[in-house]
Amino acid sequence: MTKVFRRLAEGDLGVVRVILVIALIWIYFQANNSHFLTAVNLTNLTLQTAGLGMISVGVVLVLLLGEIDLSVGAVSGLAGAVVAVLNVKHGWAAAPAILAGIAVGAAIGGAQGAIFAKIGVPSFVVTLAGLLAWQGMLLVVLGKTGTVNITDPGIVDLANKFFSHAIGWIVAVGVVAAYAASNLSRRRRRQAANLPVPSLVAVAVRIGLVAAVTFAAILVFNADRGLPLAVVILLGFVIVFDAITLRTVWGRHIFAVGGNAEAARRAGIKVDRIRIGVFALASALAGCGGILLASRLLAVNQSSGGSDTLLLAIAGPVIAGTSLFGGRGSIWSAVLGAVVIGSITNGIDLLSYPSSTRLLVTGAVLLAAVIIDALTSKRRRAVGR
């Protein structure tokens, strides 16, 4: 039990600490609304949290080179006004306008990253830059009309899908499959390289863990509408991208630099190549997070990306676990954050309790998670890691 909390306070077990934190912000919302824990206001919860999760997909990767991404909101409310402008003014098909909207949030990436690792501008004032431009490209884009509604379902199916509960299931096997086989590989490679080895026991109790909540959860979907496709399409960018940082060497450079961004380049390590890649892919996945908000919404306009949406991609992550100072985080945090984050803004809103408390009680989860990430940091450099 000692070591059990000694690797808490490290932050070695950072999700543990997240799946509590959830868990009591969910017993405390039941008790107080028993409709909170329906299938009706879960499915609902997932659907609110899936833009969200997207951006703070790319939010992730900014924060594991220990830099920051002020723009990421606005950039997701641009992306969705390109799209929905190209598709309902210009007559653009769904997929062409959607490329377009991400291939504008990734060449707004790169170019700000390009800034900030060629010329020396810190990320924080380069994107702060950012933000005010291209919200004022965001108007420009609109036009006089200030909102344009979407009926193409090549856009609108994007939040608005939900799968039969067959489907549901075999996406759940698979799930739950894959991750079993990538467990077992990942073991018998170790094994066979005289690294050391978890049990099978505690591979097969991971496995268990992973499959009881994938069947709960298509449980709740399928006494709903079914597995909604929003859903589909945060969890494969979230899977893609944690098996990208883990088990690439394009991944492993992003902690490196994060960690110690000299040490990298006396390695070897490109790291302005690495830099405007990140800061590429981070705008890109703000641009497919604000094409999933416009299609659940069915409009952008001149609120799109704006208000909260910037510190709730930031703070999802941050409460989450991944750290401030660069170098430790997991992708996996983007969704743990973001439905800590949706979880407090729905159940208020079914209490009915003024905004203010939400900004409030989401203001001092963040502050608790900075303070944690500082100490738990503090406390690495003192036993030597």
Given for the second form:
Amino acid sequence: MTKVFRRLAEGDLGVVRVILVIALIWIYFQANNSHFLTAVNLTNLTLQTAGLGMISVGVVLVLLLGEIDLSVGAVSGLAGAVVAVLNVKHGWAAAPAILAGIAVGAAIGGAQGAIFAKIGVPSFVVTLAGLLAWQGMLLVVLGKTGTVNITDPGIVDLANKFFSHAIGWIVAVGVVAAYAASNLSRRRRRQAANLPVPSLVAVAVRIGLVAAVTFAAILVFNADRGLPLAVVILLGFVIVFDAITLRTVWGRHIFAVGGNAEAARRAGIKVDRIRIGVFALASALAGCGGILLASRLLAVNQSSGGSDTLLLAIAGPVIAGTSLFGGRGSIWSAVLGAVVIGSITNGIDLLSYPSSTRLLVTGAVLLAAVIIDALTSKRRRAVGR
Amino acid sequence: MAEQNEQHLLELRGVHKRFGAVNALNGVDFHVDVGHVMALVGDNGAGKSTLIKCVAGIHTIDDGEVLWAGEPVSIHGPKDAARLGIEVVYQDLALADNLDVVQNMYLGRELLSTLRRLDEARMEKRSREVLKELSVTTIQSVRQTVASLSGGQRQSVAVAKAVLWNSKLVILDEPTAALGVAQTQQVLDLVRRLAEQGLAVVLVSHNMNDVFEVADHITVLRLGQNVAEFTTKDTNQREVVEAITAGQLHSVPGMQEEALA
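Having seen the form predicted on its own, I'd like the form predicted in complex with its partner chain now, please.
All chains and molecules follow, beginning with the one already shown.
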């Protein structure tokens, strides 16, 4: 037991810590409003977090590099506007319009990344300029009307389509089976190489936990309208990018550049190329998030991607344990952080507290998370010596 | 001596390197043999760093000859050096703190399995083997981050990383400068084992105790020239220090004579 506490304190069990925080938030709101833990509200909660979580996936990549991208909010709004205007005003079909929106994001990110990596302007400043410029560009793209309403089902469905019960269960079984297969095959490979392996019981417990969470989620979704397409899209991106960061050379090199750029350069890693690629991808993902947000709102307007979108998209992963100093974190922190922020927002709306309370509470949670991060890394250093 | 009849693994003959008006290396001869530790000593500014950077391919020599196993070679970049089997462990070690031991050892040269995935099992296995061959036993887990290792353990990881690539010559730049007594001993033992395993080792150091403990031969640089070469067992610290501070130069810097004209 003390071992578990020590590992918690040293930040090894970051995911467990965030899940505890989410549990506390949920217990608090449920105690104060019995509607909080209903299937309808939990489904709404996931729909509210999908767009922000998607933007945060890109933010995590940038944070792993030890950089920051302040333009993700503005880029998400601009990409949503590009899709809406092309679709509604220029009659483009949904799919090409969506691809164009994502491409605009990627191009912006690539340009910002190049200015940062090749010219050496700090990422903070480049993306701050981007934050202003792309907000201006949003107004240009929207034109005089200021608001574009979206009706094309190809876009509306993204955040408003629900799968039938059967499909929900099939997806759940597929996810659990894939997770189990990857865990067991990794264990087999280690066994074949005569390396120490986790006990079968430990592996079974991990698979069991993932299965329990997945099936519980499907039960909740099916008690309401069914598994939302937005959730499938977000988790699909998260699973893919989690695998990219942990299982590919490119992902490994992102961590290396974030941990020690000079060591990475000397190891023959093309540091500039990694940086530009990550910024391009982060902005493309911000574009995807913006499209999900537009789909949920059924419109794009002059405040799309504005106000606190950027701050919450960065706060989420940090709350869930991704370091602001580079090299430490995980793609899952994007989702977990978005769920923390979404739960606070949702619960406070249910209790009809004013939005001042929401901002104060979210700020306090972020501060607590950063303090814990600072303390655990200090402790890690102390233990290491 | 016997080894003079054999070919040196690496031999420099009359190497010059100028930076503008400064003659950083002025006709340096240097060699190192398989299974031997050659210490490279000298005062600050004597040209030690320049010499190892020329061998590592970071600088290109202006004049002179480089022979590898008796064959003339030209080293124009770190890749050329790596291809020959030359690895340098710099003083700052160039390890990423946030990555674990295996990830650091394979950084930039990761092994892949099917579908271009990282082959963690193969990398971990080989890392363990190399650490074992070098008798590095103080590292509990090869999956702990480098941030949690002591200075001596980090040095061991950096050396193991260099050895991993079937290197033939390992150059260590001040490996003990930042270490305490016990950890210095760990690293010196490691240096000795490298030579016993048939590698050629160049040890750049200021510390005479370290040099006399592990080196077979000592080359002394002074003002960009090699002023003396000793066999460790036939000399003493006083002689070496004298050579470092007052060794005889074959040309005096500032005078425009060409020593090897």
